[in-house]
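Here's a solo chain for you in structure tokens, the form predicted on its own.
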Amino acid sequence: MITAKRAAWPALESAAPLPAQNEIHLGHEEFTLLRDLVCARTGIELKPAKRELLKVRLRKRLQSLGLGSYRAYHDLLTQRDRSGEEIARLIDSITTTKTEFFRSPEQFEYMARDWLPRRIALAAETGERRLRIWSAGCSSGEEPFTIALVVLEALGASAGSWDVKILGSDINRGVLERAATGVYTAEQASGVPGNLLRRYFLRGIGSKSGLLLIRPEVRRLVTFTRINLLDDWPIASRLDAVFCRNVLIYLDGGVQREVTRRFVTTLNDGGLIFLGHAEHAHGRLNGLRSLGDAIYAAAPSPPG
């Protein structure tokens, strides 16, 4: 299970007196400083309309630190946050974590109907029974676990003879901690078809009533880790598919293009990139061809 060790923050010397909660104002200049810092560290672009949201999400943190202004908080981040703990807290507070099982079902239908049967047929010819899939920006884990369910259903009785590894990553530590438990409420799992719920989930009883635990045969396919898409990626081998849905829309335009280019370089020939439906334009790069429904295939490499 992923754990995030939270170090105690040392007492701050000479902190400005803390005004009442509703008096801490986030001005344009302070917002710009924080926005630029977030973009430099993560690629996330905070539009001006996000100023009030940023103010609300950080206000309690300023109070707990005894800071009287957002500029003082920026100074802390840039001058005294040697461990990187506070910038991680900031990132956790501003990232979007909305997700659900079987979100954009047409993409999973394509996997089940077309892509996986072709991979299984190819494996019958070559003997290579191996799948590597990355869910980038996986939030609380519904997406990579959905991928695992679709793969297991497609492989059927032969699943045990396949080498399947699914990586779920996010920049937000809190959602990764929840994802690693494999525990969801019945409401969170409402998008899972009934037959898959019965086959791949365990129902809680007693004090755990209303909770669902993903079965071990599903969980063992999925590994969770924290990845900042601006950093080096711990990807040791070529991938068969990358899911990065509703992530690029939050990134700066230049970062969108660079991240997409890097995704292409991680793929095997014919590997797939699944994007969000609002992200069609970001996938139109050399080396990709559209298959519709925000699915792109990597073109074969030119002969050497």
Ligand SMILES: C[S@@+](CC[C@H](N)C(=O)[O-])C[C@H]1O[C@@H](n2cnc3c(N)ncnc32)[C@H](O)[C@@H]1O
Second form
Amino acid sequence: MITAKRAAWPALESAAPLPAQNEIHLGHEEFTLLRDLVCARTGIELKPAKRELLKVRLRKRLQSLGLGSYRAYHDLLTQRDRSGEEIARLIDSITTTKTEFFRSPEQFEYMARDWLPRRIALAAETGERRLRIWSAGCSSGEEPFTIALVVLEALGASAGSWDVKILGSDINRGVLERAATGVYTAEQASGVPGNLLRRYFLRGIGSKSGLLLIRPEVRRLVTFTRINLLDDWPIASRLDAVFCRNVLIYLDGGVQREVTRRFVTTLNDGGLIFLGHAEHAHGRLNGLRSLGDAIYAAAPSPPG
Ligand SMILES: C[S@@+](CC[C@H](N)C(=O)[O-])C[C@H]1O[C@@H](n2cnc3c(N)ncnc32)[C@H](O)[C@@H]1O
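Having seen the form predicted on its own, could you now give me the structure of the form predicted in complex with this ligand?
Then the entire complex follows, led off by the chain already shown.
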């Protein structure tokens, strides 16, 4: 009888955990080697408190590679990873990617209430109906899609006559893949106001029940690509705004300053930088003017 066999073979979930000898120790020296490597390649600063996290996140990978120590893993990364695949995997597994739609809503209120109406009024004078916005460190896409929703709402019926491009970039490949689908659970989209949900999202049915797909007219505005902020940036034209929120906080201080300085060089006169609330733009260093709410305007033609 099947039931008798089941009793003899308990379910996998109740099997004993792997024995302790499978634990691979991550010592201070090995942690330092990996920490320095991560910082050199990404700017990400792994504080000592992250040692356990690093160990847990990499443990399975070491096991599947058949490596007996974190030093051996470091050797692989530095000596045998010609394609860069292994370091990319490492980065994918350690980056903090928490995000949400309409995060720090006051920044989007500023866009809707102040910045975009001024841009629209200016366009009526100059005829230039073009917007270029970069969401750098966009995670799974909630930020660039929020920007797209706010822009579409502000442009209203004239949206079709505007040339709008929003770039979403991240170093983590997994989140970019998810972002490109434009699919979110109802819980992930819970920060989107009801009227915008109805206007810009399609509700899944059948096997897609509980999921929401962003409408093509919104997705069309947003392109996703992998950019490591430490590398060269494939930014061809001057930007009207850069969003880099809750990214710099994970980076080394020198890298933060350098990245902010480079953001300024990508901006149009008066272009804006939106940061996370725990971050600051090294304003004096970069000639930026603070507008409050972690929003900064590039000199020499500050808005407002
Ligand atoms: C906490 S999320 C912030 C997402 C979004 N900006 C927000 O505020 O909701 C930080 C993102 O920065 C990305 N990141 C970290 N270091 C990076 C680097 N050197 N280059 C590009 N992206 C990076 C991470 O992969 C992660 O997705």
